[in-house]
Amino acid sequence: MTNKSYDVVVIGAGVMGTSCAYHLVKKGFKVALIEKIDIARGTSSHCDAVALIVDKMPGVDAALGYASIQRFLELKNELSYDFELHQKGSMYACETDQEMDIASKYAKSMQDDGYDIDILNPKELLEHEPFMAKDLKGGIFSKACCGLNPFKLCFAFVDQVKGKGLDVYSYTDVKGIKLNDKNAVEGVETDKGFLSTKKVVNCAGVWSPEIGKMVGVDIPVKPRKGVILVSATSFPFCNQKVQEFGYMVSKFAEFKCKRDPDVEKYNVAFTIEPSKANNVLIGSSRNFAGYGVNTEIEIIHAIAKRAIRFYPILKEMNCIRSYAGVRPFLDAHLPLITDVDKVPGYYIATGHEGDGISLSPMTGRLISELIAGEKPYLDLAPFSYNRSKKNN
């Protein structure tokens, strides 16, 4: 790399960075995308593969999630590379009467906000998923939710604009961000040369705090690990993404339910989704264990036990592998999609935790609108860097 000049430099080539890069190029910007390894090699390749509305809280969280699903439907026709988008819906299953009561109230609050979510009785639950356990109390369902291939999504964003306004610098380390005497961005120093720019977007996920330190910005992201199991191929016994309502309990502190102690220890909640190859992905856990992506046998056992509870047929199937990824967690449960007043030209798109794939289309669009000086599609105040006193 020789020294070059760009309108915007995006750091991180996971789903956030590739989406931001794509949407920025579509706005007419000349963009550099920097990645320390390669495209989709971090969190975006160690996750599940869905875009959901039924795992979002009413309000701005659900609004961002629903807008992203609509953007996905546009991207299916807009991007040449097939990222395997399908819209089969998603379902929550309730194990106890307490969960069913809480889930029904949640669904009604989402219905009040205009989202199409059905409340299912036990018979209707089994009509959707005949191989589920027969003693479940019911559930909720949304036909809006989508599945996709997260690897191919990242490649689809890049391939559409690479060489047409986007340059990709894989296996390139960011060493520093140069600021001028007014604390504004002037460029990015890498191990392969200097990129001159007035605008930088930090899309480094769980590593975004390190990129924040380069300009004196504290980004309170913590790595939260999730483990997923992969089954052997079988006949298609699962029709859509299915989760236990305990997933909402593990994700949000607002929901309080009694849970099995083995499940509580690693914040395990059952999820399952079919793949195009007739495997199923089974999850998942949520625990803070640093940046490591090893899959502890205790967590694998807890996930498997939980899965068999909801789909007894899984007891007869083999688990062929497991994998883990670290998600960028923020206490607020809302991502940062923002500029930073004290460092003009510095932008952040991180903190999506397990919603990164789901929220990537609108995050990229919103960042591009922000940088272009346009009115964003959604109000960005809830996603602002200045939303907490800690960062003021």
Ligand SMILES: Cc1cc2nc3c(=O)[nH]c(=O)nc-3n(C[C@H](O)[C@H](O)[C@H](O)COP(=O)(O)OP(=O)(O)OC[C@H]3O[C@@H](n4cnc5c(N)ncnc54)[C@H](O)[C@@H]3O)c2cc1C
The other form holds:
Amino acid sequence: MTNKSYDVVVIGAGVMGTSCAYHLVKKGFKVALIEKIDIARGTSSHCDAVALIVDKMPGVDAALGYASIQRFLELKNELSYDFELHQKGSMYACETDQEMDIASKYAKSMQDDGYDIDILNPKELLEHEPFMAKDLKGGIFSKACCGLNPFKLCFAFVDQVKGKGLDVYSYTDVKGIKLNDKNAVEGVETDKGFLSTKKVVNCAGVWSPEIGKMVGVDIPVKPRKGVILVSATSFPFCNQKVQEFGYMVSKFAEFKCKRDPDVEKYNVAFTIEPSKANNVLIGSSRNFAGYGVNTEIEIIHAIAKRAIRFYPILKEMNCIRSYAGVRPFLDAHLPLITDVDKVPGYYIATGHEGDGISLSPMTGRLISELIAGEKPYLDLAPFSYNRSKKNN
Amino acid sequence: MKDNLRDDELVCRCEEVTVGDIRKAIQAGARDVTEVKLRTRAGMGLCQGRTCELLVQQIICRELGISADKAGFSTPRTPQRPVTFGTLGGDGFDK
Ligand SMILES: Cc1cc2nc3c(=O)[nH]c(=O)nc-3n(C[C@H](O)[C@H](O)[C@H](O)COP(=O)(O)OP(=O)(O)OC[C@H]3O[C@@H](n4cnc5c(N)ncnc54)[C@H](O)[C@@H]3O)c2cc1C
Ligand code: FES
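Form predicted alone already given; the form predicted in complex with the named molecule follows:
To see the whole picture, the full complex is given below, headed by that same chain.
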């Protein structure tokens, strides 16, 4: 690979790197995608995959989420490889009147911003999901929400442009980034050789701090682990992504509700998601425990306990596997989609935590617009590196 | 392993994946058991690859001319065999 030269080198072939690479090639750039293991072998194959609007905070978070869903619907036609996109909607279920109260207020503020969100009473909730527990207090629902297969999305981005402007270097580890005397990017050093380029995009997810250190840029991303349980295939008893509203509590500390102490320790909040193969994926936990992806029995127990609380039918159903992934977490709860003033040619796209699949289409598009010097589709100030210096 | 596996021979019974499907995945770039699994679902079924994984590994070795070591295996995960959510989440569950 030595002595090759590219317009842009993208580091990391998860959902962020593959989306950035795809959108950059579409702008006419010659792109290299470098990946330590292989396509979609990091967090992007150790996760759920829904693109939701009902879990976004009103404001920029919701705007980015909504724009990404619109972009997904375009990509379904644009990419030849089927990434199993479906738009079945998604629901939050409330266990207590207090949760229902907060959920309704949240839904109203989203409605005021023009988003299509319904408030469901207990009867309507059961019409959506007949197999849920009968004592729930209601929920909120949006039909705009999508589900998809996250690793197939990565394959789809790559397959579309590979060899047509994109070169993929799998099993290639980035070791350093060469800067010139003006501190601008000159190339990327790997264990397989050197690639020269004036532009690098750091899409290394939870490993992005290491790629930051190579140019003296501090990226405060921390790995936040989540465990998922997979059921055996069954008749389709769950129609859409469903989450307990307690999930919002664990995601954004601003909402305070009383929670089961047994699940508090690992920040467990029930989510269920039907897959195309008629399994369901049941999650999940949120804790800081390094980069490891073991699935501890204690966490499995807490998740299963929540699962049978919301879907009693699961008591008799089989679990065939557990897995875990690490979300790229930032305190600011908003990703970094940005250039970096002090290192010309260095770009960052990470910190999407539990929303990376969902936000990948717009992230890739915004990075490609930024690098092409065009006016970005959304104002990038909330995602800029400078805000993170102040807020993180 | 037989010398010439036909494309329509079934490798993963749980997920109905054939030799041809696996060859296609390898052509698309898969180089180990995990990557083949992501592209074909071979090994994602009820038996979690207990029946098919070795065969998948052998096909990869043969197609790419690499060692079994290189083709690897998928990560074993809890539970060891199917178990109900009721058991996993039950009050009497021994952590
Ligand atoms: C349990 C769980 C559930 C989730 N559910 C959802 C959901 O429903 N919806 C949603 O939108 N998101 C969800 N997420 C979040 C989503 O999975 C992540 O935000 C997303 O996958 C991050 O993608 P990424 O491309 O940034 O990182 P990754 O996929 O981890 O990609 C980074 C890549 O960089 C590579 N790399 C690292 N260092 C180097 C190096 N030195 N040289 C070369 N390559 C390198 C890695 O090997 C890796 O492949 C969930 C996450 C978890 C853990
Ligand atoms: S035969 Fe492949 S998973 Fe069971």
